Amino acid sequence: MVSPSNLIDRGPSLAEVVARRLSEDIAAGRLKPGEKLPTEQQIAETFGVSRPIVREAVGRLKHDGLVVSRQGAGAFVAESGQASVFRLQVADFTDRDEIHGIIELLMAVESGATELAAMRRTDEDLAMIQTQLDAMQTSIDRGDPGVDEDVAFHRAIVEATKNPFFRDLSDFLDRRVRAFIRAARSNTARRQGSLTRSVQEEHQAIFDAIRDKDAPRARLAAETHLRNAADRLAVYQLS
């Protein structure tokens, strides 16, 4: 059975708090290989979520491997090995030796696609770029942290590598750390001033360099937006 626990308050990826909380079971042996899942009523009333989000946060599992579903008997924990696909969770953003992991992935797959979106945009995907850095702007404008914006700029440049493995891979990251852009960027909007100026300087910096079609410029300013980033979290956990 699910471990008891505390109600998962109201707000946004309540699926996704779901899930980990049942990643977290299954990974504690709490919920064993072949062992089934509790029903949706079940787990809807131990967290205190809606069927709804219980069924996408199950369909989260079965899309990471580690639950398995058979006609007309239900969800399954996966066998020990049957799970096969890469996971990823960034559960606690006070865990400087994971965040920093995390930043060391991003920088790769970023500072890679920035290289070439440099290498190979297009006018229209340059326009499609500068489309989200201004409105990036606009959105610090209105005192908003604008971390969907943040993330349609490197979606626009992803999709400029013409690279269909790129978006895939850069999809995946952003469902799994996107709380990791959130944390960072809304406090930098907290602190504002110089802070939140760098942060568009940095984008304006990655922009420039991709307008240049300059890829080894493009590559280091994608580089030092991530570890400005980290820098930011930092200050977040230390405040």
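Can I have the other form now, the form predicted in complex with the DNA, not the form predicted on its own?
Single chain only below; no partners, no other molecules.
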């Protein structure tokens, strides 16, 4: 079985290396907002690569909004505030402090979202959340960890915020963080039964608070859920 971790690491492409170097120069203040970058030819000579590689590297930074270019004039570090990306740099998911830190962030975003959902949910929203809650129960009764159902449950909640920014950030964090938590749970076949039932009880508490339009209780339920998720992660990692 070939898994990603068994593959020989070929390292980043030249374009990626150059992009990182330039990005570091910008982050370190060696290239200031508004400042002109060296020409493509100069960068190529500086790094000993060809011009298309430089074009690709600079293109990556343009995609991030860190750099803007004008044909004939040059490429410039974008003014502060133009960057359109937030990068979540996690070395791996084995450092407990790192995991704890990122779960704190998830907690802030998700508890805020759950609070808004409690304030704003419509009957349709509530029905959708109920549907996903029931689907997860069905999955648990079948002996499955309910991964897809867990995703859908949280997604239904964040849709009830009626705020696309919460939805997008929550999706992103879901993909990066919750997915890790769920994978850990799924990989722990022996204990998943009782632990997944805890998860469902916490989901139920979240649902109840949203149903009752009780925003503070919803916030607290979401925080409790994630606090417990962090604790459960410790259990998964011990097994």
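Given the structure is predicted, the values throughout are model-derived calculations rather than measurements. Positions refer to the first chain, counted from 1. So that the term is clear: the rigid core is the largest set of C-alpha atoms that superpose within 1.5 Å between two forms.
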Next on the checklist: Relative to the superposed rigid core, does E202 relocate between these two forms - that is, does its Cα move 2 Å or more?
Outcome noted: no
Item to check | Flag for G143, CA shift 2 Å or larger between these two forms after aligning core | outcome: no
